[in-house]
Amino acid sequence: MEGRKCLGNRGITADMNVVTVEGLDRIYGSGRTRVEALMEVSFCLAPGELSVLVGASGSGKTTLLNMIAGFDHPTGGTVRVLDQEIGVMGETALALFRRQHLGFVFQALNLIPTLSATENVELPLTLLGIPRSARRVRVCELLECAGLRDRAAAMPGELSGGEQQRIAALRAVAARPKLLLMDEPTSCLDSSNTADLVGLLLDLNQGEKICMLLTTHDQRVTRAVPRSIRLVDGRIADGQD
């Protein structure tokens, strides 16, 4: 990929686990319709750690990601992010917490079609009230890191699938969150675009010390990432890497 330039450490530090999941259960329905999506799930993510959640479809990967982000709530157990228990936070407090500390990339990406690549990446900074000049410096820095400086003015519909995925990732890290969550980021990408995205994530992880957790079926991603957490039928499998 052309034009990539690693970003420097922006002082993102913490002396606590970024994520602590303890005895997490998520059960839907009851009786004959009861589904045990997650059972007794426990693990931690340290500051700057890069990990993947792996497992078959229906194993609970997306459910777990949604629990960490606070989009869903536990039936039992706890999820703590930066020492805040997510399940007991009110919606207003949770929305502000996400805006300040957490980036999330959905499978659908959710880029705003009427905004350029620059404006999509800039959006979280605008919502935080960052001055325009500082926003543009940050966005230019990120586009340079991703090798997308020449696509700054392009609309989402003018970007390739790989470019859209990288823009979504840049938007998620623009405000320098402590935690980035991504759901199956390479599911629709070819080998070249997968390599570009993984390279970008490694650069951001190492340069900005952002803790990252990705769900994936993709062995190309699993091989590139230091730690794998395997889910089987809603439970953490023995022998996780």
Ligand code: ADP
Contents of the next structure:
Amino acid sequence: MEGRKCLGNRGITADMNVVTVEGLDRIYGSGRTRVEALMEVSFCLAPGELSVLVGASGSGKTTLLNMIAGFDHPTGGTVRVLDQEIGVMGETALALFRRQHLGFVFQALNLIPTLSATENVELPLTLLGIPRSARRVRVCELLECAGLRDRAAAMPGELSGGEQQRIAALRAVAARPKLLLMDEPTSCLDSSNTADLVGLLLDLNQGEKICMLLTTHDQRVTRAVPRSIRLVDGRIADGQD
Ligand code: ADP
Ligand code: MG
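With the form predicted on its own in hand, show me what the form predicted in complex with the named molecule looks like.
Then the entire complex follows, led off by the chain already shown.
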């Protein structure tokens, strides 16, 4: 896809995109087991843009997130994040790049069960070598923003599903990434916890200008988010904007 078409009327230039996906294909298997999980997928995400990736189960949403984060490699096409082509980066460079610029929350939240809520949120900052005092200021600010100050010392097993999801989101944004990817963040949440999580994500998007891409089936999420990108059988549906 050409830059102009990709960028629509947002009045931004190509080098400002946080994500640029061009002609992306991901084909699994071959012969009778061949699955075209993604075909000719192209779109861009601007700095601070909040979007949902919607589509039926099996339409390729998780595959696309994995490709943007560099956990899986394209069969064809390219993914650029902050102008770095993800598919050609070595594992070490990619790991550092993710740590500095990307936050992601998978469906399995992967909170570390032996660390408290505070320590889980703090972990990315520890890995980046941020001093303890600065880490604690940042963690307090985030827990406050999520209404979780009183759960700071709780272990993941003592948190409700909604609290765990919010702690996972806070951990993903602790290091102020440019991009947050979340896979089906509300799939296990009731209405009240969904509203809390969506409120938190909107606050973080506005306050910290983090570009976010969330996969969802959930109309309570899509209604709250300005842009929907729709996948149908691995292809971008027309009229996505
Ligand atoms: P969604 O997240 O929208 O439910 P997925 O990205 O998980 O969809 O899957 C898209 C398609 O790719 C599905 O048909 C799925 O079965 C297939 N697929 C996903 N991962 C693999 C894999 N590792 N090997 C083979 N097929 C896969
Ligand atoms: Mg999925």
